[in-house]
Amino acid sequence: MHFDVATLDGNLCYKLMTSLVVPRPIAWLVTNNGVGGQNAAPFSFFNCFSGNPPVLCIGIGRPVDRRKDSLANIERDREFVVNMVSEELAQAMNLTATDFPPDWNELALAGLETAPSVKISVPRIAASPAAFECRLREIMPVAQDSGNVIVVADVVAIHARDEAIINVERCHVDGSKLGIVGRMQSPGRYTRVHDTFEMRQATFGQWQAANPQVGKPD
């Protein structure tokens, strides 16, 4: 089936993108709200885009009437924490997606405890299986008329659940012990990361040794 995005309403394009690019990791953002508390909200247009230096990007939509609380807080303070969402935290994450007013503390409403960050003023969610302390690098507008932006951030510290770390010196992690969930199609579909399989990437030399009869294609 072919879809010409030039002829589609933006909401329909969003529906297609979020139904076909799955599963998506969830950036559970914690920011300072400017009145002595914190704001928490999940975003699934998110991933890591560089390992050296470590950089994360989050796509944030902007409602027509006002910018989202998380974005306003990031623009003001230039720092935030990206918390990963485990299965046991999924209901709490979903609660924080509610459009509470800016001065409401979603963490308190969800019964979530925080832990101090090491390099920034924003705390992290203590029960999160992994968290990334971030400083803002750049906010990139996607288009003049949409109001959507891409937040580009430098990771300055990383926290991970102790039992998931296999080798501290080599930074080996057993991802199955993190219990992270991913976002599927909207609205409200998620997946558990339980069923995994392994494939090792071969070098060209290894591939040639395993396939000596195969020549260069025309």
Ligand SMILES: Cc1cc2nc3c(=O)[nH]c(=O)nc-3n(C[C@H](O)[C@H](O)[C@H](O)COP(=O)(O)O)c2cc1C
The other form holds:
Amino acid sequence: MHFDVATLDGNLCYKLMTSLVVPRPIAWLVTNNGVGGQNAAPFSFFNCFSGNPPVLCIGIGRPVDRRKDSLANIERDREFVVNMVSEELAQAMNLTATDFPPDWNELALAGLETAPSVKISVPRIAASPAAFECRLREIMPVAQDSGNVIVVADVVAIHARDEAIINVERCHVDGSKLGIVGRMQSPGRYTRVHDTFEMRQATFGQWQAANPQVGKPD
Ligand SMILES: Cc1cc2nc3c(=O)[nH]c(=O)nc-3n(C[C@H](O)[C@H](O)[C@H](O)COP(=O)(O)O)c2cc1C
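Right, and the form predicted in complex with the named molecule of this protein, after the form predicted on its own?
Starting with the chain above, the whole complex follows.
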């Protein structure tokens, strides 16, 4: 099946993108709300785009009638925490996706405890299996006629659940101990990541040594 983006309705295009680019990790953003509390909301247009230096990007949409609280808070304070979501935290994460008014503390509503961050003033979600303290690098508009933006941020500190760290010096992580979930087709479908498999990547030299009979393709 072929879909021409030039003639496709915008909502349908969104549906295809979110149904076909799966699974997506979920950035559970915590920001300060400007009146002494915190705001929390999930965003699955999210990934890591550089490991060294560590850089994360998040796509935030703009509903016709309002600017999302997370974006307003990031623009004002230029800092936030990205918390990863485990299966035990999924219901709480989902509650924080509700469009509560900006001064409603969603972490308190969801019964979530916070822990202080090390480098920024925004706290992290204590029970989250991994969290990234972030400082805003830039906000890139996606297009002139849409309010959608891409938030680019530098990670300034990284937290991970103790039992998931196999070797601290080498930063070896046991992913199965994190229990992180991903977003699948909208609305409301998620995945666990228990069913993994292993495959090592070879260099050209290693590949040649293993395949001496194979020459350069025409
Ligand atoms: C799992 C999940 C992923 C989401 N991903 C995004 C996203 O990538 N971009 C976005 O703009 N909204 C996304 N949303 C919707 C926002 O979480 C929702 O609009 C929320 O109310 C924004 O909260 P805020 O106004 O407090 O920032 C997602 C919702 C869920 C449940």
